[in-house]
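What follows is a single chain, given as structure tokens, in the form predicted on its own.
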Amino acid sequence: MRALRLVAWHHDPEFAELPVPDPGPGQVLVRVGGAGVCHSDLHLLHDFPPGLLDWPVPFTLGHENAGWVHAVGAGVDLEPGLPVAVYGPWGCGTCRTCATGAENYCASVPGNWTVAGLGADGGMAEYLLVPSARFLVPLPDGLSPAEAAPLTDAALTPYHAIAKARSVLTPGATAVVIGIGGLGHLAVQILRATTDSEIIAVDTKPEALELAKTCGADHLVHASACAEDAVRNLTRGAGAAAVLDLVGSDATLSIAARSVAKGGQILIVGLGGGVLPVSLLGTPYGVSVTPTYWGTRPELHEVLRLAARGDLRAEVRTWPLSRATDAYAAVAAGTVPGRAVVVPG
């Protein structure tokens, strides 16, 4: 089978021919129907120095995956042909956090543990070997693997962050979403579907702000030096109850810190490498700061239900596997509204 691989750090991905995996006991071989191109892959390819992550190379890219059960190992009771989404953060399954379905915070694996597309072979290939059936969620009727693939990260990650802020997102509260890209346009929809908050979208690109408007944002703010002033004006000086920073740069974290209300929450999702200074007099009183990572298995079920009932839809542009490098180039150039998805076959 053909696969797009990370072959070395600080190196463009390359295609390789690999044997189709044979599932062992408890494993499932998935025929890939969609693999999302995540901006974090660009950090992986070009920004991370050798030795930063304890991952052997090469490995196949692609950590947002969906497809169909193709073959199963001994002890697995799944029918071939079943359409499934792949839950990405593969934990141990037995520790305290994994027992609740929060395998994204597995307590038993190293900080840089390997999962599909992140150290282990992922879904930028014709087939993906999944180590356990518990990592597969059947797709609701009407939702194709190409539509579902980005929901496994680009929707699940902001859904998890928003869930952590539910206590402050009371009716009439304000939520700010910084960065309206693959995750941000879905974060706006999740806020609209699951809260009664006023939604302020912040970005530098007019087309991104227009996408946020179509997704349900109430107010659009350009991410300029005075973005926090616009947020304060829109909230009559109070600030936002929750700020989701899906970029994570110094500039966006500064906007977040100056836009949040007393007692509010800043949720850091983006991998922009920024630093948020926190001090008694430099941060509004009572503010909590939460870096979040991916989401839980129960939350993926909830995300797929939102999509099935029409409350959540990823803006998707597709490429065939043979042109997967073009998809990565388009994401790097910032020309993809929403999410890029590679569709093998």
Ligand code: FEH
Second form
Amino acid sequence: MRALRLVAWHHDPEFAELPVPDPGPGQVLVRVGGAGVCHSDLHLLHDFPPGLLDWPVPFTLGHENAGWVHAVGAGVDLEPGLPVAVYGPWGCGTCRTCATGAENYCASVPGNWTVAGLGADGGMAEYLLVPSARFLVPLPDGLSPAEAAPLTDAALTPYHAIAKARSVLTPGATAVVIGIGGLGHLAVQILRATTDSEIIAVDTKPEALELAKTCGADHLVHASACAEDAVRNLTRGAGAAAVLDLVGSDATLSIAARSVAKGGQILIVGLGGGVLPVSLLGTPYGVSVTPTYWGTRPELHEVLRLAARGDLRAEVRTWPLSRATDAYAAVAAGTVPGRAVVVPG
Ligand code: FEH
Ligand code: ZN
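Next up, the form predicted in complex with this ligand, please; the one we just looked at was the form predicted on its own.
Let us now look at the entire complex, which starts with that chain.
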């Protein structure tokens, strides 16, 4: 089968011909119906110094995946043809953290453990081997794998961050979303559907701000040096209860730090490599800063329920697998509104 792979650090991805995996006991072979192009992939391919992540290369890209059960190993009771979303952060499944469903924070695997598309073979291929049926969630009726793929990361990741901020997102509180790309346009919809907050969307691109508006943002702010002043004005000086930084650069973290209210929360979600200095007199009193990673298994069920209800819809542009490198180029050029999804077959 054809697969798009990370072949070396600081290198463009390349196609390779690989054997179709055979599912062993407990495993499931999924025929891929959609694999999202995440901005993190661009950091992996081009920005991270060799050695930062101790992943063996090459591996097939694609960590947000959906498709159909194709074949199952011994002991798995799933019907071939069942449409499924793939939960990405595979934990051990048995530690105290995994027992709560928070496999994204598995206590028993080391820091940058390998999962599909991140150190192990991912979904930018015709088939994806999933190590356990517990990582598969059946898709609601009417949701295609290509539409569902971004929900497994681009929606699950901000859903998890927003859930962490729930205690400060009381009715009428303000939430700021910085970066209205794949994650951001879904973050706005999730805030709209699950909180009664005022939503301020921040981005540099007018098209991205337009997308935020159609997703339910109340206010649009250009991500310039004075973005924090606009947030302060819109909140009558108080600042925002929660700021989701989906970019994570020095510039956006600075906007986050200057926009947050006393007692508020900054959620760092983007892999932009920036640093946020935190100090008693340099940070508003009572602020908590939380770097988050992906989301929990129960939260993926909740995300799919929001989609089934019509409260969450990924804006998707699709590319055939044969043109997956063009999809990566388009994401790098910043010309894709919402999410780019690679569709094999
Ligand atoms: C990928 C690689 C490293 C950190 C975070 C990510 C996310 O895109 C996964 O959601
Ligand atoms: Zn991702």
